[in-house]
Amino acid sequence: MSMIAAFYGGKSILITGATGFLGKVLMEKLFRTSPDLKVIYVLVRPKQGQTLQQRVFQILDSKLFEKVKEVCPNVHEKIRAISADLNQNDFAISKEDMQELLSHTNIVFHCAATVRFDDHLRHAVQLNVTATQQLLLMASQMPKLEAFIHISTAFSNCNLKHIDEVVYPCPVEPKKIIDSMEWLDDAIIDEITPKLIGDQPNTYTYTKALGEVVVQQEGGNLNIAIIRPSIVGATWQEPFPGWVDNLNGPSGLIIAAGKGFLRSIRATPMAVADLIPADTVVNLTLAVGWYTAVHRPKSTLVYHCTSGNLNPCNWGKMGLQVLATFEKIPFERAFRRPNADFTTNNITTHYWNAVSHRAPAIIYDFYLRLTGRKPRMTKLMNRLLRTLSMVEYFINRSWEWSTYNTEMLMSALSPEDQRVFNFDVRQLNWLEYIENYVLGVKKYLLKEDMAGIPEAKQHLKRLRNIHYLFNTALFLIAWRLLIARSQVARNVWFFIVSFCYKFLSYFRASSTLNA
């Protein structure tokens, strides 16, 4: 019998971001696992022309939950939708919703935040500084409340080499960059930006290290833990390998590479690819609301997940498993999804990489005004090379993370628990992890028919020699330029030619001989 699952019958659990990637599979667990779970109440941002209750059957109505409802048939009542904005004083939730919350949560998941990497300060410290000081604040109002989980992100001190399971103080007190947010215009808040963030790569690492320091020094008595994922992709085994529904992480460029579009990147093919599965995430985050509910320690415990330090595959390695994957499953000719965004971490290639990405998609889209359909390449490479830019920072640096917090809970577990709850990324087998990645990302992303493939194959032929093609005529352009302003290419051009020429007559004499 696992103890974590039957910590978890009878609680009322509260999900932020509960919409998300993350907290999608963390409430698909909870309800497989745990199905006498008493409910889960989910903040869900009012949308125009759908209801709270729409939008949580649409998620409930995905693939991911479709064991749930075979353990849990009635999961659509135990689901609480509260209708709620982060962005908004005590979250703009009603008085009688704020008194449920209050009086019933017995766990608190906070998983919302806002991961766009080119993010304005203002909005990045409302969503992950404020709101994360809101809620502490709405925590220590809770009677019933047994812990409190924030998860926050492994890159929060990536300005350091080697980071340990502590939080680590900033610069500047989160207070003051709260109360200063609330008064600056955008143009003074732009000016400061990058002197308060440092030696931070972005707004988004350097507000989740705020929010770090505001769980701490705010908490009060509450039993509180800090999660810290790296870069989290696809599911690897629950509910079923390759699962995901957004281009965070490496997604966006799976596609991009799939599709043909993505050639080459600036990376350091030897840095460490800190890649962690979703379900991984989750099964550590439930079974450190578990600890923390019932051990009760006496500080805030950080608990890093990666894989880095205990299973490492590098860029490179991981890229080679990538592209031996596209051989097998290659991606179909054009979205399916008309939304489909780039956007969120970003690489920097250098300027003939943007020159020789850029220029295929506009002759691309020339042949496809000239069969009638409407031009996309060009916005889709230039979303995706801005995207690229981003992430340069995360892809040439490896970092070491400790894990003594997490070997230790993982040694806390009992063997059922470490079989149900398993977040031992040892036992990972990146091949076979990035082949089904791939896959979920065609099949799930993207929706794409598995029919498809030799359609693809062609597609993505066609996109090479569109690539080989430019390549090519921008070589040959360069060098004729070359030779024209430069006598020394003039000379190296003639040797080259008298050479070939001597060689071919060599080769033609020799076979006349033979004959």
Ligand SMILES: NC(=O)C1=CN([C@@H]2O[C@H](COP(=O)(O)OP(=O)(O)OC[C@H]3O[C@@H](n4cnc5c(N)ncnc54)[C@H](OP(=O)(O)O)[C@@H]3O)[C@@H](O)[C@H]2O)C=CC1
Second form
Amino acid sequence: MSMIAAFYGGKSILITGATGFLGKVLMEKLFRTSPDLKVIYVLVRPKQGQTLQQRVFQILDSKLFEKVKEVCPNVHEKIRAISADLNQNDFAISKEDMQELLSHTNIVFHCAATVRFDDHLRHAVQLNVTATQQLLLMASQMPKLEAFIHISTAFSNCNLKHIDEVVYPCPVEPKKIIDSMEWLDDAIIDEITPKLIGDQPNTYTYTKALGEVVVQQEGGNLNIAIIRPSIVGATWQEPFPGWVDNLNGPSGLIIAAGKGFLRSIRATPMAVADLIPADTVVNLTLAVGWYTAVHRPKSTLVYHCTSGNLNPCNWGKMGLQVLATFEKIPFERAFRRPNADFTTNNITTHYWNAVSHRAPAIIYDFYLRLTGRKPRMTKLMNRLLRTLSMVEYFINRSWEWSTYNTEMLMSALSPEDQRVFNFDVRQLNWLEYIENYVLGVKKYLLKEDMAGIPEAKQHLKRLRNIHYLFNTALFLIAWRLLIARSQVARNVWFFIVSFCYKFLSYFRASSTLNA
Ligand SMILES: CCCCCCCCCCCCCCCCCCCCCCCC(=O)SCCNC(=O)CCNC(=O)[C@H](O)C(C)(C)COP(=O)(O)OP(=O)(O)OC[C@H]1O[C@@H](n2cnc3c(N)ncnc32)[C@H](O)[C@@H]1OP(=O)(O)O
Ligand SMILES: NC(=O)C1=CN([C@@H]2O[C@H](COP(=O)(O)OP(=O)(O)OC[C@H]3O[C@@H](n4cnc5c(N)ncnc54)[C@H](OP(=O)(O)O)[C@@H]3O)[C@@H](O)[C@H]2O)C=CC1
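Now the other one: the form predicted together with this ligand, given that the block above is the form predicted alone.
Let us now look at the entire complex, which starts with that chain.
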């Protein structure tokens, strides 16, 4: 019997960010392993013309929850969507809902965040810092609360090379930052943002670091833990391999490479690709929730959920495996044949961006215009180049994250819990994982059918022929122009032609003699 699964039985659990990538996998695992839990409260904002209920039911009716329905047929009754916007005061939660949350909640999992690297500092502070502060205030008024689990990121201190499982102080106190956001206007915030974030790469990592300090400073007597996942990728095993539903992290770039848009990427092949599967993060999170509530550690423990120090994989190996998988499982209607490569310096990056990214986009848009259609490739390419520039920081460096607390927790679990809530990345086979990841991107993100693979392969063959034809034509035109202008080129050309002629004549004569 799993002690962790039993622990969540009968519990009322509050999840923020439940509609996000990690939140969905967390809910799924909770329902599947503890179908006797009392209720999961999810703080949701209405979106895209859907009511809260519609948003939540759409998630429950998705493929991800197929197994849940078998073990927990009344899952729809066990989830309670609470209208909330974390950007608003008191999250704009109604009085009745607030009362219910405060009086019943046993465990809080705080996953909501803005994960955009380029978010305006005001918005990133509001969601990643102020909302965390407000949630802690709410938690302090929950008499039945047993644990508060805060999801941060392993990159919250990525300005350091070696990162321990501790909360690092920020140069400017979070309270001062929160206060200043109230009276500074957007233009001034824009101006001071680079100074404030200092050696952090973006407002995301900066505000996640501030969020951790808030958790530590304002956690009071609560049982709190912080989890720091690295780059969260598709699921490894549960509920099935390769599940992914958004473009963050590597997923969007895998699509861009598979569709042939992404041809070159500035990355250090030997740098550690610290990916961590979403189900591994969720297993650790649930184990931490149990440990924090039952063992009540004296201080706030930080858990690194990373792969680099236990089972490292580098970007070179990952990239090659992604490309190898495209051979077996190509994406449909590719723009060009997948053939991406890494560049390691600015000059080659600029060169390949011009030749392999911008030029084909301009040519294709010209063709679209000629055929009376709306040009769109240049816009798409600009967006891709912007994304590449945002992720470059993370794929050209390696970090060392210590994992003492995570390893301590692993050894504190029973063998059954180690199996059911497995977060031991040493068991992960990267090549298999990456292949499943690419397959998952195709199935769950692109919604492509496996039956279309033969046609996709045919399409790639056609693209290869077009590529050869295009290159030959380009060569002939260039050569023709050269011959017209240079006597040396003309001499070389006549030499080659007469050599070929002589060779053919000799070949024909010798084959006539032999006959
Ligand atoms: C030797 C052989 C080599 C072969 C190479 C083979 C290639 C293999 C590919 C694998 C490469 C792997 C590289 C991985 C890099 C991963 C690094 C990630 C590092 C994370 C560190 C921190 C981890 C975390 O803690 S947080 C989670 C990560 N957060 C994110 O990933 C968010 C990043 N996204 C953003 O910040 C923004 O979306 C931004 C700035 C990238 C783009 O903003 P913009 O305003 O331009 O667009 P959006 O409004 O967001 O979207 C508009 C539009 O674009 C679509 N879109 C969004 N993101 C992506 C994307 N990443 N790729 C493609 N498309 C994307 C989005 O859906 C919208 O589409 P619409 O149709 O317009 O709705
Ligand atoms: N993905 C990754 O690679 C990594 C993620 N993390 C951390 O994990 C956590 C979850 O990330 P992930 O699931 O990937 O992120 P997603 O972007 O997929 O999900 C973010 C969630 O936050 C919710 N949210 C955002 N703004 C608001 C708001 N104003 N009010 C209410 N809810 C809001 C979103 O709701 P809605 O659906 O309405 O937009 C969504 O449910 C974050 O804390 C992130 O920092 C850490 C390391 C890596």
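By rigid core we mean the largest C-alpha set that fits within 1.5 Å across both forms. Numbering follows the first chain given and starts at 1. Keep in mind it's a predicted model, so treat the numbers as computed, not measured.
Once both forms are fitted on their rigid core, the CA atom of residue 367 lies 2 Å or more apart between the two forms.
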